[in-house]
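Heads up, the chain below is alone and in the form predicted alone; it's given as structure tokens.
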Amino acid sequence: MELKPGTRLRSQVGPTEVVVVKSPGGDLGLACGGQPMIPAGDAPAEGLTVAETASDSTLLGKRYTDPDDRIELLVTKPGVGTLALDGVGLGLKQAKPLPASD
């Protein structure tokens, strides 16, 4: 699926919803809980479950990114299921340190 900034996606195996903040463009395989994510307005497929290896939870209002910082997602609804891009798990984006004020 081609991901553009502003695209809203949802998990097929839980309540997790995200908004794409940054994306390199092109076809990318974004998953939650081991299952492909779908546009926010679409209905999930029947009978899908969270993969045991992808059962971490997402946190409301947190940003997730891949190790190469190619994509950034903002969680708008938390839930069960690890976010992954092309099979590589996404991690919480770390805040940048503020400059010292002397």
Given for the second form:
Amino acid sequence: MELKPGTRLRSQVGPTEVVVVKSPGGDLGLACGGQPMIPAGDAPAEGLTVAETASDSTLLGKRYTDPDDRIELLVTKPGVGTLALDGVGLGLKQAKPLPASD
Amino acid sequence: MAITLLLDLAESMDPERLAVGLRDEQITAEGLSRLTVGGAAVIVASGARSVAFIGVNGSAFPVAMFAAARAGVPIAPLNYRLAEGQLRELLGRLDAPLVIVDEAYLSVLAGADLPVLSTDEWMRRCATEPAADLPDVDDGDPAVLLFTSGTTAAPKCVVLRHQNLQSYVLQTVEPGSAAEGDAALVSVPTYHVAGVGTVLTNVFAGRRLLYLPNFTPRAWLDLVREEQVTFAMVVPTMLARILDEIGDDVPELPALRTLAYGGARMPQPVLERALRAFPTVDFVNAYGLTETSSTIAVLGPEDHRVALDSDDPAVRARLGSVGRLIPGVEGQVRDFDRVVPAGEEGELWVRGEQVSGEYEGLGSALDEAGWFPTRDRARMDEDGYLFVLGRSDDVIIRGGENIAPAEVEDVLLRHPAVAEVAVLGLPDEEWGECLAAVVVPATGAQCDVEVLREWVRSQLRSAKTPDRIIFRDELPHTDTGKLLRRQLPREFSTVPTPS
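How about the form predicted together with its partner chain, since we already have the form predicted alone?
Starting with the chain above, the whole complex follows.
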């Protein structure tokens, strides 16, 4: 699936929803709980469950990124299921807040 | 979805957090969201394809902005101070607008065949209208239309799409990062890009939006104290007036933590006075353009402190910098097609998801690789600090040499007899253009043309010394603090040329 900044995705195994903040573009395999994430408006496939090895919880309003900082996601609805890019789990991004300017 | 995502996320993170208005009004994030759902239903029922907002800043504006976004139509905040004819002209450029207008400006709509709601009526309807089916909104749809102030030409209508505004906020603000009780005081008008940006960034951060409709320094100081404002954004002329109002009697503003300024060039003497008057406050310089969805560079609090305390001229000069580009924005300084190295002057080009560069009816100003020419003269130092020297159109070419007015203005402003100054080029048979200065003398000061010329000559050199200087009681500004340079040449037409 083509991932652009602003793209909204949902988990197929729980309530998790994210918005893409940063993306290198192109076709990327993004997963939540071991299952591919789908466009936020689509219905999940039936019968999917969270993989045991990918059962961390996501936190509302937090950013997640891959070790190479290629992609950044913001969680708009939290839930159970580790976020992963091409099989590698995403980690919580340490916020480096800019000073408020307007 | 679109920019309403920002409000929806803030609401889900802390629905009870106060979002807009005075503390007594108790409008929470959940309450604001509900008003925008009602407002969207009002807009959809009207059949309008855009919303025009003609009014002073206030809680009705953020409600209208998010309501229009939910309804999938762009909102165009207009300058209510324009003459009736100009306002009608701008309204005529909008697609089937619903007009939300303050009572005071209702007469502008007389005879216009448009659906109209007074601001008060708008807020009442938002509170009572049942929710309606709303369209799907695409990130690529227009969200906000802003008419440029037209200091150099007729107003152009800048199109900011959901993806531009959303990118700006997602790149620069942490959701819910404001502390409980934080409040932002907004003094810029709704039709300024900072008046749009402030709605999105503060709602997303969970910082209550508080409005000062008609700025006076006294009212600003009172509101900061009474409402325990923690963050305020002002344009440079406002900051100068606040400093003049308090004089040596600096008031206690214990809650105020951050003061951001932008919208026009800040005269360095004003900034230094402000830093000394409010030593515990964090100062932030924000630089951006309407076409870039507000801020693209920031000079932060630590930068200000280090520069003010430094004896190194290069570090101290950073007080006059707009800081470094924010995440998601790239910049280049170009001389025609050539990207110039650090330290050299040229025109600033920027690129990024938040950069729109698009004008209604005129198309996009971006080049093939997505770069936008800001038409601002600039240079960037080795560490990425950006110095904006003024509009490219304002550069004076005297005898083949490019002179940025700002450089000469800064020197003149350091003379104790000068309160305000504008430097411009006038046609000249010998040099092509000559340098002219309009000076507003400091109160009670004796100003002498030759003394001021010698002052500049001793610090710059002859080529940058104004050939002509005249004195005036004030300079013409837009109400958002931008100098109206194109009005200045006529000041010289009545003054005889010195022999």
